[in-house]
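First comes one chain, alone, set out as structure tokens in the form predicted on its own.
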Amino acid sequence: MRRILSSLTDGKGFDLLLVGITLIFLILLAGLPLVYNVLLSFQEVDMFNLAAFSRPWAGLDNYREIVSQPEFGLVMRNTGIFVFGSIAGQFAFGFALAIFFMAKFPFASTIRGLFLVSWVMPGLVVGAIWGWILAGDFGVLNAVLQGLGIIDETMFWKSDPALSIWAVTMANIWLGLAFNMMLLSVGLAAIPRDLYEAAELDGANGFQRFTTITVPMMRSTIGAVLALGLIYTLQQFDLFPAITEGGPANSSNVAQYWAWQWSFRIFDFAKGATVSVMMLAFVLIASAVYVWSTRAEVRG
């Protein structure tokens, strides 16, 4: 015991202690719940046997039943629209804002800091705000679009089956915009200014400097931003109960909200776990693609 204590006080073994504490924390609060959730997806679990140690084994029946649900295709389509629409919007607008704030102008840091307000706001609060913005009768968005002459009649963003998924997507783009801008600003700041000056002396215009310097130098940053955006978007839950509740007629329902409905409305915890495991498999595949695409940067 004395040798162990001395190894901690004189620095030897202290790094192993920190790693061990972190590893135990991850196993207890992330690893075990993940394994338990995967196990649930292969069992028959409802509110009556949830606390039981032994439950009936279902095998792949839960997966077959989920895939055979009539709303499965619509939910997967909505999930794809929500995920890729959110990531594309957050990245495009975030990159544009990051480049914009790299310019030197008065109060640039202050204005950039104001954008971070959206990132620290709870999702339910953001959902409530966007619920007012997207309201059909008194919403700000309709008033602005009609004032600009873009639309002639009122658009019911939350209750129109063709628009409801886009309503939540717009809210999520606004919610994650600041996070993308912040990470991309860090990547832009790491690019040496000498490269831009040399390219400008060689006669390269702004677009050429962007495609030959900015994008290649930020490849790893862009990959990290897109990967994190995928994970955070698939985690997004609060906006749906606050804006559309998955309706009307599942037109804005996505996988994460569908999993919650199975577990806490229908009380079929096994099928809720099954949907979440499907989402986990998709994230693992996307993460593997990201790691494979950036292996050259890691080796370098």
Second form
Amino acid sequence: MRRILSSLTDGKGFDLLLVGITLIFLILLAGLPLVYNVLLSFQEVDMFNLAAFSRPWAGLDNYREIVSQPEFGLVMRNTGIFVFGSIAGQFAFGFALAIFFMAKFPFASTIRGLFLVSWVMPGLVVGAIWGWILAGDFGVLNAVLQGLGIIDETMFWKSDPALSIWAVTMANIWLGLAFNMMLLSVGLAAIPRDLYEAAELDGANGFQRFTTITVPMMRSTIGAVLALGLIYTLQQFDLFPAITEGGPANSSNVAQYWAWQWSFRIFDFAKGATVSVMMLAFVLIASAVYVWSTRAEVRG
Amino acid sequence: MTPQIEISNVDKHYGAFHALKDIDLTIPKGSFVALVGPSGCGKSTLLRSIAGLESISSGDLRIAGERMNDMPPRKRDVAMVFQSYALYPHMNVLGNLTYSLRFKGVARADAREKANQVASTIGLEKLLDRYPRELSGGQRQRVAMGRAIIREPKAFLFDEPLSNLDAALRVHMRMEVRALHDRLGATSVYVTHDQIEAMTMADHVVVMREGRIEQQGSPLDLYDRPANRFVAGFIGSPAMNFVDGTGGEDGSSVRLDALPGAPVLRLDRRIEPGRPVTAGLRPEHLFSGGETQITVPIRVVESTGSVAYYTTDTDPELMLVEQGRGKLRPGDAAPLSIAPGDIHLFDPKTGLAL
Ligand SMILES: Nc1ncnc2c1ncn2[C@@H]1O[C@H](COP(=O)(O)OP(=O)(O)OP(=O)(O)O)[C@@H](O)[C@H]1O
Ligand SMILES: [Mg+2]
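And the form predicted together with its partner chain, for comparison with the form predicted on its own?
Okay, now the whole complex, with that chain kicking things off.
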């Protein structure tokens, strides 16, 4: 008994206790709903058996029906554009800003801090603001682009089916910019200065230093940022109801919004669950990448 | 001897802070120059200015005859060994050694060949596949050296490269670095705060203080003829003893007023009678003169077996060094005898040698 007690205060027992508490929370709050969701996608669900636990087994019927929906291809394509466009934009601009703010100039860290505003603001608010920015007739974006002479006629960002998914992607890039910049800044700051000095003396120019020192030294940070970006982008929901509501004609609809529409507009909970389980597969891949890229941090 | 590095009237300001003050230094091709001085005196700043990692505020810097003031570091063709070694952690030893060759367009096979040569010069053959984190401190130090050697640069710059090694390895590497310098016919500038390192390794020692060069010359020049009290106290170990006194009546002796009995020592040069002076006496010269001139009481005895260090019970304390085991014990009276040529005299106000 004393052995067990002392292992609780000093030894492995304490570690196990901490891990155990976390695990219980995870299982209760994340694991069970997840399992329930997966289960739902294999069942026939209607308004009458919604509260029941055992329902008729549907096998892969839900999946077959989802895939054969006319808008399925469009939604997948939009999801691809949204996810890869957002991640690429957030990462590229975030990295550029992070490098920019590494330079020592007055108020550098203050200005960098201001970027956090985009991170703090709720997606619905950001969506509403971008809704105005993107508006066809009175939007700021059109005014700016026309002022610069980049476009001649009014662009209907939200109502043109060719543009609407890009409109939401733009807003999402802005929303995730600060997060990317912060993580990448931390990674940049962790690279010792004298490595750059040594490389400079060894004859590497700025671009060569970036590719041979910065990028390889940032590999785990970059992996983590990209994986988290994928997860956050697949989670991004608020912008859709605020800007385009997935329209016009599903031209800006993405998987996560479609799943919500299935469940809470059409009240076909099984189909909603099915779409979300399909997304789960992508998130799992991203999580694996994330774990793999941060494993170096554990080893130290 | 053609000058390899010429520094003339160089000043460096960090904002309002004046880090280098009117530095003049010519480093001949093939020489080994040591920069010494207390912490914060500007040694690293001077070295980094030569490398181009700091820009100089005014003055001229030439390497191999070419003006370098505004040349970026990568075009100066100098190699630096950092105190932290600054090895690239994501590359193995081979990658670290051949990094600079990538930008010179050297073919991979040739680079490998060259790395093998360098590795065998400095004893790294078996470690080429290791990553820096898998090396000991001494091995990392060698890789840092190898990375500099492989470039065959116009000059090697060392910033306290041995200060992270243990004492025995440091003494060993001292010789090795110097031997390597001779073998390569290189030009080296070596920063250290350890004056023994400077004295044993360098052809030419530059003593700095507060951004200024106090004195430069060959190691024994600095030891025998320090230009001022600061250099006298900095060069030599243990440090020189300073005792206040006055010029003797006869004009060729000095009276050490601060010691008990105000003993009078003969000089081998003239001095103004009655003039206040500070006499500098090296600990290792206090038993050098033959007959006993002063006796001082001993308070502390420290012996290493080969050398005995005595601290006297006087104000100011004197440090004495005797070769061998040492016969004196605490409380004994030490008989001192100082050859006239071993007495250094300084002006008490300006600190300049008389
Ligand atoms: N970037 C900087 N900005 C302002 N002051 C600096 C900067 N770098 C160095 N200094 C100052 O310049 C002086 C010289 O610094 P330096 O690093 O050359 O000293 P050092 O002789 O190499 O000392 P150490 O033996 O401790 O390495 C110091 O007083 C230091 O505080
Ligand atoms: Mg230094």
